[in-house]
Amino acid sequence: MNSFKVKSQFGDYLVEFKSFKDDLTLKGIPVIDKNVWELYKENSVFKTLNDPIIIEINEENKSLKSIEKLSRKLIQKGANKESHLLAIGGGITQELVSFLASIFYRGIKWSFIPTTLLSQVDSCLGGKNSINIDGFKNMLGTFYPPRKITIINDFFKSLEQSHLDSGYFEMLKIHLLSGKEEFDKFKSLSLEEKIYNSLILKKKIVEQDEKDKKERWKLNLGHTVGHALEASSQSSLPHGIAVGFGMLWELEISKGLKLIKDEDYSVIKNQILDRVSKIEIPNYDHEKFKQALLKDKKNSEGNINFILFKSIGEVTLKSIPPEEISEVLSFIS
């Protein structure tokens, strides 16, 4: 797979594909997910890291408190405006380091080695970061892409099935959004080809709309319901799987509101169910689910904004007044 560059107003950045067998020189102040460190600290590549900062990764730690702790550690290390951070981990590691890099000395360089399938196929690209506040997801954030992204497929060997499923649904999402040809092609691609193609497809969107003002809103498909499901199940569901259920339930809402033809509805549903039917949905609090929908950061003018299906490759933004939410949710009950 060929490396490629992503155009950005912050400076173009490189996406490269490597393996542990390659000559990898890791530069910068390393900030590493504790789980990744425990699994790979004896790896020859990781042994070259100089005094890494090891962080506990969970949804609760995606907070201002964690940013404050990391800031103190950087100050203790003598970091300055010329420093370069190196994030090694999944999406939460990425968001913490990216957010910190965007505000430390008003912005310092950072690079990213994503270690989960979800972060490799989706979140690594586009420069978004966000942290939670008072139990609500992604309320504070900036746009601040890394200088380089290094995809190392060797990390797959240590991933649990739930993490593979999580990445799968984000890959399916971007292929669904990209039209029938890409959607049909998705089924026959190898995992490595799915990763590469997902990034190429997302690159086209984020280069057109880096600040999330136009086309990029489509990438929130599955996320309105998915985020509410995460919040109401105490974050027991991996993000990508929540998005998978989110796409399925938003598909049902699309049908209930008569936005999608039966033929496309069946094709999309069968593809999502092929994976999601093997996953047990956790218990979630229905009232908290509804409240999370009402607090979703994508809402506007007091209405709840859903990304809904019209066909394979075509979605629409539908604003639902709060007083109609119970009727809409009846389509997925």
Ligand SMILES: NC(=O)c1ccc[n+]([C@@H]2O[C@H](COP(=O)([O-])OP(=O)(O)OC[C@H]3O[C@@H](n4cnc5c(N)ncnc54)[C@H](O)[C@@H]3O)[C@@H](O)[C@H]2O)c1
Contents of the next structure:
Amino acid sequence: MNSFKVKSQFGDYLVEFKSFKDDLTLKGIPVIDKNVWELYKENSVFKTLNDPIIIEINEENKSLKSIEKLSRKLIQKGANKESHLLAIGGGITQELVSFLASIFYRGIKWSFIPTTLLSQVDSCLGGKNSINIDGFKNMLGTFYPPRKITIINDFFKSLEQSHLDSGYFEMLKIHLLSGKEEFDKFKSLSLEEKIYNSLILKKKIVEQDEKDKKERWKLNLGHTVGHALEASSQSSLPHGIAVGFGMLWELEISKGLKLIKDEDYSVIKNQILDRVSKIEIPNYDHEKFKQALLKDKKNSEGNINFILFKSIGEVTLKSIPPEEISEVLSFIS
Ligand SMILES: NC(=O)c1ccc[n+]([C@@H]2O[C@H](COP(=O)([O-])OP(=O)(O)OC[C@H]3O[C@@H](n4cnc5c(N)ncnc54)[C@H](O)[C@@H]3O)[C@@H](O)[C@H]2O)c1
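Please give the corresponding structure for the form predicted in complex with the ligand, as opposed to the form predicted alone shown earlier.
Let's see the whole complex now, leading with the same chain.
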């Protein structure tokens, strides 16, 4: 796989592809997911790491409290404005290190080695970070891309099936959004090709709209329903699986509102079901689900904003007034 650069207002950054066999010299103050550290501390890829900061990963720890704790550790280590952080882990490690790097001394450099499929195919690219507050997901955040992203597929060997599914739906999402040709070829690509292609397709969108003012809104496909599902199932679902169900249910809403042709509906549904049907339907609280939709951060002027399907590769933003939400939800069954 060829490395490539992503254009950014914060400075262009590199995405490179490596393997455990490569001789890597890892630079920077390492901040590592505890599970990844336990699994790989003896691996040769980590041999050049120096006194890493180990963090426990769960949604509750994606918090200001963790940012405070990490800041103290950096100060103890003598970090200064020339310091460079190296995040190793999945999306949660990324969010914490990116947010911290953006405010420590008003901004220090950081690099990222994503270790989950979701973080390799989606979250690593685009420079967004966010942390939770008082149970509200992704409320505080900044745009702050790393200097370098190093993709090492070998990390997947230890991932649970649910985290492989989670990454799969983000890959499917970006191919669905990128037109019929990309969607049609998705099935026949190898996992490595799917990963590479997903990054190239996301790069095209974020380079046009890094600060999420125009084109980038499309990437929230599956997220209005997905975030509500996460909020109403106490975050027991990996993010990408919530997005998978989110896309499926938003497809049903698109059909119910007669936005999509029957033929495209069936093709998209079959492709999502290909994976979703093997996963247990999440157990969620229906009232909490509805309340979460009413509080979604993409809402505007009191309406709930859904990204709905028009055809393969074409989506539209639909604002639903709160009094119509029960009718819309009746299409999901
Ligand atoms: N900033 C963005 O653009 C963006 C985009 C999508 C998702 N996210 C966020 O990312 C988070 C989810 O991230 P995620 O799904 O990458 O995972 P994660 O960071 O939540 O990690 C999931 C689990 O996998 C473990 N793990 C990590 N790598 C492993 C490996 N190689 N082998 C075995 N276990 C491993 C972790 O310890 C953890 O238990 C959510 O908080 C979501 O909101 C951010």
